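First, one chain by itself in structure tokens, the form predicted alone.
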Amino acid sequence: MLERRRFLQHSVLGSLGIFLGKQGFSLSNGTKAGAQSKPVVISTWAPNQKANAVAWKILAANGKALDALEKGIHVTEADPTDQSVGYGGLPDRDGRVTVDSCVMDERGNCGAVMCLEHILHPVSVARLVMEKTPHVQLVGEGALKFALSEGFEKVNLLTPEAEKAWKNWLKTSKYDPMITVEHLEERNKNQPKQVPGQQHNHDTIGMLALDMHGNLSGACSTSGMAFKMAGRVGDSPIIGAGLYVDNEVGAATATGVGEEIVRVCGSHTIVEMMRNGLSPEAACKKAVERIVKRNGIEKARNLQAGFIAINKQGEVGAYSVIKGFNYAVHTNNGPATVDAKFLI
């Protein structure tokens, strides 16, 4: 049975001295990550602190939010030890690695690619869809043709480790995308050793940033569910589901079982909740509550969906269906990792 991440319940890294509150996270000195502490970058999952570090260098140098996010996500897309994003990602049931990505900037411009093969950095292709075409989404062969026309080179995204895991999975071909627990102790130590043939993650790197100019942007990248049906696309490249940005209000992104996130238009829902005055954390909780209400508590116990959000003031927050979701954040006070609150 496919398994996913397991984090210690509410285990905040003690050396960072941070906690999660109603208005987002606070630092040990009591200072909120508000407008006075721009810039801010936040991403799903603790190991993506390394992606935040690259993004932070651009933000700290007065760079634009979207530029920072694109370079930060490149780190995860090129990491062969991350089996849920880009190179090294686990394939579909036919043994093909397909990737999805989207971006959205402070002006509401957006671009996405879905079911794209052979391209190392789909987030950059998504940005070019936004900047160079009249469209929002390109899919499959069309997305690949566009990427190649823009100078991207074909690469083999299937690593030997991922191929071995797929071949072991084929022995039973047991597929349950709702199961959401994975070996996380190793992953959280940046030692993502995988057991071939066990259920692996179907996660995403979602990143949001507020730059020195006060502008927000967001980006996502994923290789989707391990051993998914050929052609399956989750929430990650869908604007309004896996990502949404409104520069007047805030931004949100998601990770987990994409079908559930799509069904509640999760990221757009969160931004609208913030527009109505809720904090980032409270807004994320509302989206989680909708998922649980739709599924019922017993079914929801076996699925995971997590959200992160940032508002125009630079306050951040998160929430998930079940325990085990955390996020990485970087401000002028340095990097930090926070375990998100959860509903069940």
The other form holds:
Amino acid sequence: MLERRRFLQHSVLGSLGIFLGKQGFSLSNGTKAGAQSKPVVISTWAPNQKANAVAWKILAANGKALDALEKGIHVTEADPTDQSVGYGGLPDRDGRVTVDSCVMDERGNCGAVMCLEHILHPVSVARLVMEKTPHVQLVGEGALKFALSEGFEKVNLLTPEAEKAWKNWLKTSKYDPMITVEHLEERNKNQPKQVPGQQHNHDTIGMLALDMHGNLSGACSTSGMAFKMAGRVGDSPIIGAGLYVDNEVGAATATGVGEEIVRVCGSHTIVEMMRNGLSPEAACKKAVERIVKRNGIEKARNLQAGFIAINKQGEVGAYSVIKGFNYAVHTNNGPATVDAKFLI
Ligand code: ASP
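Output the form predicted together with aspartic acid (ASP) next; the form predicted alone has already been displayed.
Below: every chain and molecule of the assembly, starting with the one above.
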């Protein structure tokens, strides 16, 4: 997560919202960047282009959006260099890696797991909660028990690098869930030295897809805030906050300070804004504005929350509170990375 911030700081395109790849999808402000097409897959954070590529293969072969998302998210969950999702994720203050995930499909079905330990692919457990139980959410021990009963294996999600980072953090035990550039610089000092090629750390993966059948689905997976209080759950597995899908309208997902995203029910708010006619980008901006208004500009300067959205027409958009958020999109014309606009 921390190196990710550096990576983003080095991005020079900032608020311009410039495409870095082939242009084959529509910007949500109405600018046609190329012929409109299905399918489309979009993920929070540029490095998740790798996850998009896997999802894309399934979408391009006429697969279902949810199948594509699940397989795509597996890439990030299994990546030990991603310190904010699954294997390799930074632990809570007690040294335990706990993961949160949710899925939502085109029929409004949804499932989530929270504070789940020892499972490599929480997104798949979330899907099974949706498909095989009468419930929407399972947490902690119960979620683990369910995963094991479904044949998932128990694995150790704490990598030596993440453990080292935690032990360094313990020296000060300073916890501040606010995400600021200065704060990140400070926390970076606690990080193990990155090896070349490992500069791709980023946050939560939130992923949305429109398949060839015109159906929308979404999924989200995270290990949450580094060194969080034991039991803390953010927005990512909360339907309506970290993810929301309405197949008649569009879908949205989030990354950043989960507490702020929950407080404005971010993803649901965005879908409702799109229902009222706003473009994906304009709808994301509205949710960001609510966060900034609630906190005031000075406090909001010290926190990051970013949203991505897609509408039924396959238009995509994003917005974040402060500079540094980007996303990855893949269409028939190939992959592209976009730097999100930001409010302050
Ligand atoms: N939204 C996630 C959470 O609050 C963290 C993140 O996206 O960085 O758990």
